[in-house]
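Shown next as structure tokens: one chain only, the form predicted alone.
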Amino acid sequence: MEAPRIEASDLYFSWPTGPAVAGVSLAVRAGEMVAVVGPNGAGKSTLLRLLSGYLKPAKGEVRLAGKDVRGYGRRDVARLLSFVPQYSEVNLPYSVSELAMLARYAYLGPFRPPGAADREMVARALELTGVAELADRPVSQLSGGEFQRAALARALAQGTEMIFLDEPTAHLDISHQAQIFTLLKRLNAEEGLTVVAVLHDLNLAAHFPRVAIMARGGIAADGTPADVFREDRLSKIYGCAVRTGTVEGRRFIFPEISS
């Protein structure tokens, strides 16, 4: 069997406020689509940053393409994986196309300007994410949803084999949520893109072939949506009554709200 492209072993990490990840092991193989879900404070975003090398574990190891991620430089990591962070207020002095072009500097020397191939990668990424018409707009003038799509365009322009996304559907309406996930599924199917996404929306996560659910800094379950999204498990983890059902064979999840 092919070795995992990214593999975490017994990870521990704490913030000053307390533990965030405790004993997590996770392996993702090339071409997988994995959703990481769980309640607030479960350690989802911290885990994603540990996997990408942005944070260093207090204990344990992350191996990227068979090598300890601590042995890579930032430019080397940027050629293997791209990262779409959570949306925050931005005031960057770039247009949308300039923001996407920043991703190409992982491949350029300090004095080498972008070439035709770089411009083609950026144009394709803007088109795929539906922000081509915003190419010249300053990033500071984008709505939250527009910025999310521009950030995804930058990640795609990076041309990596893996993409990590932290709450990519924040600030997006359901139309753009569908657009983004349809695009990710198509790139996964057609180009073998490996996708790991932290999500709050369990119904969006149910569209992923694999789901890992976190609780109290650890992984409580890891498998298909049908295996992971059990009412008893979800009710215990989220601390409220949770119900599941199916529509045309697709599982959906909702909280039970008292009348």
Contents of the next structure:
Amino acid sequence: MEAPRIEASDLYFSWPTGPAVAGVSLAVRAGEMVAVVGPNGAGKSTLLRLLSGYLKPAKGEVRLAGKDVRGYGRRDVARLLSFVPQYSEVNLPYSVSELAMLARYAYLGPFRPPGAADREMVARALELTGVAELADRPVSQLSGGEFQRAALARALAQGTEMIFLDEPTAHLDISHQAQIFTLLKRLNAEEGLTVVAVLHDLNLAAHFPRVAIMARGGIAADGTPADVFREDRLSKIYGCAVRTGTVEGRRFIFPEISS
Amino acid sequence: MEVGRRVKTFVALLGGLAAVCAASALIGPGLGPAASARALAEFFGGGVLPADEYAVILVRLTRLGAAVCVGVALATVGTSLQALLRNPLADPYILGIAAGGGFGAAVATVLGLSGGVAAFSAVNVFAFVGALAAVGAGVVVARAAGILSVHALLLAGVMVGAFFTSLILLVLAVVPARDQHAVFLWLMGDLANPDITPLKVGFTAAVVGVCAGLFVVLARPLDLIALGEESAFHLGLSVERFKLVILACGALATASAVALVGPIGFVGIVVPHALRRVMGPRHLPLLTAAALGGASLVAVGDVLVRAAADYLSMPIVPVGVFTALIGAPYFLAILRRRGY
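Next block: the form predicted in complex with the partner chain, after the form predicted alone:
Every chain and every other molecule in the complex is listed next, the one we just looked at coming first.
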């Protein structure tokens, strides 16, 4: 069997306020799509940043393509893995195409001017995410949905085999959510893009073939949505009564709200 | 941002700087414009000038050189720090450099220290050391476990600045009036100081040139860091090392400028903001334009100060007062027009 592209073993990490990730091991193979879910404060975003090398684990190791993620040069990692952060304001008015071109830093470094291949990657990323018409608009003037698509375009322009996303659709309406996840699924199917996404919305996560649910810094369950999203487990982890249903073979999850 | 507009702005800035330099060399007490032009032609043509004319020309060119150096330093450092700290209020002095330098200068002035290092007087040296000490203190406070928090750095810098400002006030409160005046003049940022020699300007130009050159070379990483540290990291930048390089360069260039002429205000905040509107946010065009704009603004201030003294018989005002008098209303007008 092929070796995992991402391999985390027994990760521990604490913030000054307390432990965030405790004893997580996780392996992701090339071409997998993994959703990481769990309650607020369960350690999802921290885990994603440990996997990307942004945070240094107090204990344990993350191996990316067979090598310690923190042992790479920064630009070498950026050629393997791109990262779409939570919606965050960019207060300088870079245009959408300038923003995407910055993703070519991993290849160009500080000095080399962009070539035809770089411009092609950027144009393709803008095309795929549907922001090509916005290429010259300053990102500071975009709507939330447009901005997140521009952020995704930036990550795709990086031309990596893996993409990490932290709540990429947290503030988006359902049509924008659908657009982004449709695109990710397509790139996964057509180009073997490996996707790891931290998600709040369990019903979105149910579209992923694999779901890992975190609770109090550990992974409580890891498997298909049908395996992971069980009423008793979700009720225990979220501390409220959770009901699930299945429509057209897809799991739906909703909390019980007493009246 | 269209390329045409950038090129036009760039040409205008170059022309403006050339005009200001010419005005600076021609205008001032001691020698009328026509006589100055003749003397300058002799000076640069390798001819021999009468001693009094030579002295006037040398003083003017030295002042002009100092103005250009200081303007380039303040404007490029301000631009870079606004990207690094992701704060529109950032300027070269935000980390307490002016106050640290001011305290150093005040101590050297009040103690009447003579001597110094190489071409530099005790006031220069103390100001330089005080300025670097202020930034160093902020970095030490804000850095933990190999990670420098820019939020902590900003807060620490403001506190360090407040602390040194209090120390300056303390010194002023206990010294005689004559020393008070000298310290005050220095704190306003003054190009008329006879203490500014061609050799010092040369040294400062070398330091500022290297630092500003490095900012321009690192323009693309500055574009990345302006997106936020986490984004910059994931796009392939060694964020921690980069922050230290920019801070070290910024501190060195600013401390050199402050040590030479005192803290000239406002250039470092108004020039980046004004030029970002026309040049766009990318740092390669922005930093190049800021260097020209900063040099022009300080030199214009200096020319106006001299012209006012020469033609209107007004008392000589330190140039730092003038840059803020021009800069602040201009900045307010920009704010008003586009609501930022």
